[in-house]
Amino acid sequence: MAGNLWKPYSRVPLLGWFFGALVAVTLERLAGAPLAQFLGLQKIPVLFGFSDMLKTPVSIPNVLLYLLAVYVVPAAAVTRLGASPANGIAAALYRFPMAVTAAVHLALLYAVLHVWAGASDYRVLVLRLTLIAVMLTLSLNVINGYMGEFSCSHPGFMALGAYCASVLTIGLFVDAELFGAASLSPALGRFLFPVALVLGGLLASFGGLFVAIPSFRTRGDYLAIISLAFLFIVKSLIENLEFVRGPRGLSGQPDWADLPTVFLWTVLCVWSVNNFVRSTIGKALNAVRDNEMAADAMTVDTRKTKIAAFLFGAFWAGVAGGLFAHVMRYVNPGNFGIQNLAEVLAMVYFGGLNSVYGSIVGAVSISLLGEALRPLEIFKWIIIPLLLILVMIFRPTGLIAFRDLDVASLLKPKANPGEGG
């Protein structure tokens, strides 16, 4: 019966579910608040309406008539509906240059996070922290899964992309009391704003050194010790910088990593994070995890291939970080510690090891679980752990493990055009 169900949606193209995820986003941005109101609800659900139902399970029946008015009926119907057409577009679609193709589907993709965040302030903020998550978790998988190492590192190098960014940013495009009267105009910081990223990025990766040198004489047990003391090293090296008001944080960085900003660079972190793991060196770092002896024996430098990846993995957790700080507008070393290092340590295995799309799934659900448990407070942190032991028992290497992206063919039609049904 299920799979009846589902047969029409088969053929449903990538293209045709933006298309209905868009009218249902739409839709509610139209008539969401007077329908919550219809349903009794104080206002639109901020987060799928879990938040509302944990804190007021009465509302529980109402939420969920809300849920299928405005997303699940209009989404399943457009998406029906349209899979003719949608397939016909993407054929044609499918005849240009890929890079064309793509920028089509993230165009879309865009509109539709972009018209959902736009009903409030929190989901906007939830949005920019969850693509985050998406980057730092990508570029742990490639030390941590295609690499096969275990790696504590991370926090650290995002913590040094963020100061390094934050103290550009502030020092040369902020009349700040700490560093004085700004030396630019405010007006070229956005502009000199990516170059600040990438610095910090760089920075990350110069200590991303400091873990990979030793790691060519240690594994296992004996890396996550060594990465784990370069954490504690950076998070006490800030703590005890005044220049950067050491343990009382920095603050005062501006507002310039709005959703369009976050977005494009996690879009251009999966697409370098993907070819990099889909090419020569990432074959390589697979070798170096299934047998290291015997890939050092068919000629692969492990010493090159292990630098290579704990500096590309430690540049995207400093651009991460960087734009953690300037998302948060505030950043102390709390909030570089163990914490930061056990939730992403969680979306990574919970998401899948060696897998771009597991690394997507992880961040999000990880993310998105967190604030929708928000409301249990303490209980949030027995459900999420409790969660994801089920997750290592059923399914150790994680959700979706050992599964890279294939652009071509996640963007090409789904049936020829006229075959809609």
Partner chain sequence: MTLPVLQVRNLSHDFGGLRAVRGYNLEIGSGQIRGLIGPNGAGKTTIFNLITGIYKPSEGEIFLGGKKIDGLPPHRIASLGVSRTFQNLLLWRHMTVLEHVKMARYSKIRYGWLGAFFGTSARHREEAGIEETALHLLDRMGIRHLADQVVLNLPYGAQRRVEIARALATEPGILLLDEPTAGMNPEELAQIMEIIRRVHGEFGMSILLIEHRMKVVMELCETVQTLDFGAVIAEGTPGEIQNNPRVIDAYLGRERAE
Second form
Amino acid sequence: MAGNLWKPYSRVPLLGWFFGALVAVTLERLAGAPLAQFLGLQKIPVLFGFSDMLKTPVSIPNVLLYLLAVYVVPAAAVTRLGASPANGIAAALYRFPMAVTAAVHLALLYAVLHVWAGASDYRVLVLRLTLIAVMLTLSLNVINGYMGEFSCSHPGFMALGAYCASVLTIGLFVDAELFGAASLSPALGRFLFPVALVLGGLLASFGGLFVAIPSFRTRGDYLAIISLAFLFIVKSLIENLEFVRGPRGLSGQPDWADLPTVFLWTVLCVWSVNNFVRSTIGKALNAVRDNEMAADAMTVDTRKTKIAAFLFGAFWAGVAGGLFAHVMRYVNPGNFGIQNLAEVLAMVYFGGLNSVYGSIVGAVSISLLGEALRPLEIFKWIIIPLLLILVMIFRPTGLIAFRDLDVASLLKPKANPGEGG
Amino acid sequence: MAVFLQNLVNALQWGSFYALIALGYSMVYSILMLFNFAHGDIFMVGSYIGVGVSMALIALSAWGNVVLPNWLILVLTILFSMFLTSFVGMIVERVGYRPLRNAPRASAAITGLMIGIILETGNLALLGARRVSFPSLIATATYDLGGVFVTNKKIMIVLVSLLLALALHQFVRRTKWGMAIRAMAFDFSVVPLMGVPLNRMIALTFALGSALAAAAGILFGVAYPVLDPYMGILFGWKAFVAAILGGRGSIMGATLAGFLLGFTEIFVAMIFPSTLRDLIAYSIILLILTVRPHGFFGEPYSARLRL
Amino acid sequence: MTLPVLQVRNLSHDFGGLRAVRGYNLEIGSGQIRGLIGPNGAGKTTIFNLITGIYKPSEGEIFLGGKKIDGLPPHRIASLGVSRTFQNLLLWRHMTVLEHVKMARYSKIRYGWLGAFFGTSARHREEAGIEETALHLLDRMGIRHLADQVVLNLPYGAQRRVEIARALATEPGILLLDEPTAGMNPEELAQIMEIIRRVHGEFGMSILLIEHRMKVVMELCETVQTLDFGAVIAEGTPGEIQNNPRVIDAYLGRERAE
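Cool, the form predicted alone is there; where's the form predicted together with the partner chain?
All chains and molecules follow, beginning with the one already shown.
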């Protein structure tokens, strides 16, 4: 029965799902508020109603009704009915160069997110932080998953990127008493913001060298400690730097990390990481992880490979840090400690090692879960760890390990129901 | 000179905590080849259990109208808490590590981290955010040794720590159980063949490590009475660093490296502004590990993370 | 006559105080198959590790086609043309058969880091070429149908073939095979010998072969060196070696002592 219901959906292309989602979120924007009122909810359930349901269990049926009426039924109907036209469009798109096809899909995805998030500022914030978490998780997966080192320095890389980008934007564009009068017009800032982020990423990459070079000679636990020491060093370095206000933190970053900016950077990150790990040069990371001696004997330059993995991972962590600073518009050294490390590690290992899919799933589910369980307050930090322990016990490499994105097959129209995949 | 000696005394006390915690890391490492990342939080739990036990003992003696001298209460607290905390360690092993014994090491590290978070949060959920302080059982007496001030507490802390480290050393050398632990550290796979009950031995190792962490927790509470649920995090990670510096699985190494870390931190704080303590201490550690990648007493072999 | 493919002169190596290899000499011409036999612990694999750069020799020189290669890092030596298999199969446990062979083309890749990150068209062209070469090699080894399998799931004989295919993908001038028949049943043995013959015949490959089984050595090798305690004690055709009293003594004497 369930199989029969599901069957028509197996030939829905990705495009069709996006159409369905777009209709659902548009419907929510148009009719969500009156519907919520009609169902006796104070306002539209912000994060799929999780917090409403947890706070007032009485409202559970109403929230579920809302979710059904706004998301599930319209999306299901449109996806189902629109499968054939969607396949037609997807097939037409598929004849264009892959870049064009991908761009159309991304634009549609962005539209869905934009409309959904437009309903409240809270959604925009959560979404931006989630996208940043995706970048962080993916970049850590390059080192911990693809190359199999247990690196603990990621919050350190993030901090380097966050502070570097913040110092640049505040110092150059914002009239903060910290650095004196702004010397450049804020109008220029929008264009130079990417430069600041990239410089932050490069500084993080430079920091990555301090972990990469010891990794030539040692692996495993000792490298974990070296990376941990690096994290402590970065954190306490920042605490002692008076010109970034030490432990009090930096505030007043310009509000440039809006949703489209964060989305674009995330796409760039996912795309480049996916490219990298699917290339033979990138597969060398796996070879170094699985057997370094064999990699060496098969002409792989293992040192170059290790450096590349650390620098590349650190770069994206730095960019993510820069974006994080401009989303929160305040950073202090406390943002980049052991707690943060535990969170990123949790996302990587929950989602799955050596996996682009897994990183996205891990980052999105842990971030959203963290937000959704907010009404449980402190118990949230019992439930999420328990969940992760269960995942580790039953799937030690994470939920979706060893899966990269195959963009071509993902965007393919699915004309043949029997084809599958 | 007096300043130097004064700091030496402080460093000895500070190093005692690291040494006791590092021993637990090292013991578990030596047989399971993995670090129990919940260990820092077991130190915290031990400290809280110590508060509970000592308050219970005080209440008990008041109720029974028996006048127990305070030093006896302290000794009993240490012993009882070590005993109770060892069960916490065994539970952690049973829940978090035994199901993952054949899984990748990194996965076990993650469960350890998560159990640590659960212990912290569980504590917060049970006791709320109010501060818990350790009852002051012995009055501080300060002795002036030619400009160097030594308190009775400091002497006690250092002595008890050394005593426990020595006891562990003797236990591992002399007893049947200790020999079994050493055999397992030497070659995990042959031990079941020799009739050693594997699971029980691993549980014992966790129990011993946790008991030492509890002792460290109580001694810490004697010196710095205000406790908080997150106190184990930084201590745990730093002791982990000490365990690695000492060479994995080496009891002597872990003890020495624990004291060494204490010395480094205290003396860095003596010479430089105290805010630079972590920065310089960890720069030194990074330097040491870059030059001597396998610690002071460890075997130079490179363990790989199994995926 | 051109230069020998591989020339080893007076090679010695010490582990701590122990001299594992002493005064070892070797010259392999183009298309020759040489055997290297000797009791366990005689230093055979150490010689392989010295030639491939895993160990740095204490004394002596190694030339590949006239170019001095001792002291270079292993991946450089490999990309110059010394390829090998390992006695205990060092495969990459999470990678597929095809990925193994593609990986061995690493040093030939020209598209660089930017190509790897941004998927340039040069990269796609090159990756397609690599894939074609790899599939072709798998075909020649008779394991093309396994291309997308993860190596861990394969039977032992197939894993050996993957290792040889991978070694050939580096386009070596000489192939070092470290006990390729270890742990094989008679059927697998016949197949792997066929593979080695084919590698020698079709690719015209020079081969240095460590082997325990006399049958394999007798059938495949033109000349054989016998190693004992790190030194060559006999050298000649398989027939000569088999009847050499010192060789017999090295094998039997060791057994008697045990």
